[in-house]
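A single chain comes next, written as structure tokens; it is the form predicted alone.
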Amino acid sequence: MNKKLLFLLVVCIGELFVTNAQAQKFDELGKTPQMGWNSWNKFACNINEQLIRETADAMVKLGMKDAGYEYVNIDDCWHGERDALGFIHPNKKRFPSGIKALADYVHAQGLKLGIYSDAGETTCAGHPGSLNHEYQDALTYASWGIDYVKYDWCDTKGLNPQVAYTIMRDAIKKAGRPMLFSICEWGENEPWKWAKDVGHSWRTTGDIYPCWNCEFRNYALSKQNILRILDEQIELRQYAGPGHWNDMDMLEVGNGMSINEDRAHFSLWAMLDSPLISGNDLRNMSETTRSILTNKDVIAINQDKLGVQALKIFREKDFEIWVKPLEKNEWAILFLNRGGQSLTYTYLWLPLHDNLSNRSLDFDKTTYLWTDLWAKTTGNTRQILKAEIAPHSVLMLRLKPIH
């Protein structure tokens, strides 16, 4: 089939399936929050095929693949131009071998390749977006072997987000290749209320910034710190679950915060079932950063198949307690010190009930063995817990019932 005929077919398919009530996302994907790497936080537009290949190599060599990371995602600026029929091509200087060859390389490492586009005419960096080319782009991505699509929201004035994202969802489904669909609409139109059947995850806030509690502003651009993003999740847990996750944006572990802040950031994203998409330079990260990103005990909290986002049960000034029900009547408890001074806390193991999961913790009836997921120390709930929590840090425990 020549390109002209293919283009006409794409247009017809697009018109048919936009209104097809039976169209849906690939439901087999995203049963637990997706894990991987994305180029934007560290490299922005300074990307090329060598970086992606070397990152895939590092993901395998440094144990991230073994820890559960599987997606290597190219963000904005991979784009070249559209041809006369409207099909998108990669930038020839940055990706001279083409995206298909790059996907083949990543797949050969046992990993998956992701790509980026935008619901508007242009991406956030000014490259060709997918507006009016959704079915063409989805077919192109499928032919390249793409496994993940991050879909942004720049240059979209006058567009309805639910309609725009549904069109791309339908296009991906019709293209026939399972691709995880990551909605990056920044939470501006409350996607948690309408995107469950559209995407596998949706951003709940603006872009992240590697800072514990400061504000970044550059003209009209505002990026959000760790604590601000955390605070915006409080009312959203009811919308998350297997196949549809609240996305707190990509991880900033290894991008300039302190060790305690990196551990706390990673722990909180794990507790709240956010996708774990690292955003650092994997090729040159420190052993400390690697050990944080590959902490399998913390990752297991995020990947628990029950899929219930953590609940904040207590806050007093800079101190918070979060709990998360897990499979097999297990629980995770996180104690957070938001402030700049060390805190000493005594926890009396009071009973609690989570209405969302209908799970209860009754320490009078059941004794739990706890494990500190960072220090690897253990104890049990027959004894009062006394802990000192460093500034900008967490104590994160997993509780298993003693039978």
Contents of the next structure:
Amino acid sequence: MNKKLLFLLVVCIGELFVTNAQAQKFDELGKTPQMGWNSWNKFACNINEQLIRETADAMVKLGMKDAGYEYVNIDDCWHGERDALGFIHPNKKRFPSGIKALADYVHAQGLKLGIYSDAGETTCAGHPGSLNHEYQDALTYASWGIDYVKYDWCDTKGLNPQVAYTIMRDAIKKAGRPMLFSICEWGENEPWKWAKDVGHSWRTTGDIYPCWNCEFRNYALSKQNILRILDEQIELRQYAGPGHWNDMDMLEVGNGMSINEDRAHFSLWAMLDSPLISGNDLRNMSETTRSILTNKDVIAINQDKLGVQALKIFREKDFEIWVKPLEKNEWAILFLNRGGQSLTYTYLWLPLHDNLSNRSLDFDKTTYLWTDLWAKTTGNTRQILKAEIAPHSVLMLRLKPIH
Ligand code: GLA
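Please move on to the form predicted in complex with alpha-D-galactopyranose, as the form predicted alone is already shown.
All chains and molecules follow, beginning with the one already shown.
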């Protein structure tokens, strides 16, 4: 090899190391769990640019934006073909105006646009994945004005997940546009152990299904009921925090469960600091669904800047108690009735300590005012709490110390 060539090679390799050593995720994003909407749960592959525009309109008009929802995310099936140079294009029939025009529209509403790809050769619905096109795709997304990338794990044939997701993280960073990076490998490779500096959130389970506790003979990845997803989070709270969240999957509020179930589902996702990505048809939702999704008191628990995921402190049969420390020595406390019978419960306000956040609740020393975040009733911790909790529902309180 001649000397000049060797020199160039050394410089190039050096450049590669420097680039990778400097690459990181966009650190300013996802400081609280991301909020938005995603097309998959309700529409699967039946998507087009009109749906996305109308959804953005609805998000603004119906108070969702005002309540904190920000991202309008296109999931699988937006893809057309790659061209001769390998650049991906949207499906021309579904997105005739192109993604850039759509991003402009969504941005003009004060919202952000998200897109979906996959670390393998094809996406879960069989469209072109980003394998070997990571840098090219990240550049394309940036040029379109994309703000969020959900990155799936189908057709990955023996790829190392940490490597594959890190390549895309670096590609996004290199493309230069802050895009929130949402890891979606269903918790199969324990992303909570390696993805803190790779993505802003990682899915912890297979796909959600709008059912409280349906039992399927064998739990397909795509049939995770609400309680099953909840139960899988127990060991994971230590891994979540500002900028890196356990993602319990997109919401099913408004997709067929009862009002109590929808409320409980939303409350639990809020308590556990999951991203709140609505997954229903925002254009045609009922007032009840809208009021659940826009409950600002519940959302405030999820968006609390302390970013400490809730802890389960008690379970007996169908009854559970979860607590979540908040900023300013406030707390959220949630009583869950998993079962089909109403429960009457008397709560004596026993003291507790959370080792993870090193915070304590001592009701002898401090009195708290509580607010029921759904019924909006109030009380204080000097009086025993006697509550009736309907089947498949929660009582969710915010506690503020009285000074
Ligand atoms: C996987 C993901 C889902 C959705 C579909 C799209 O199943 O987990 O959230 O993105 O792929 O095909």
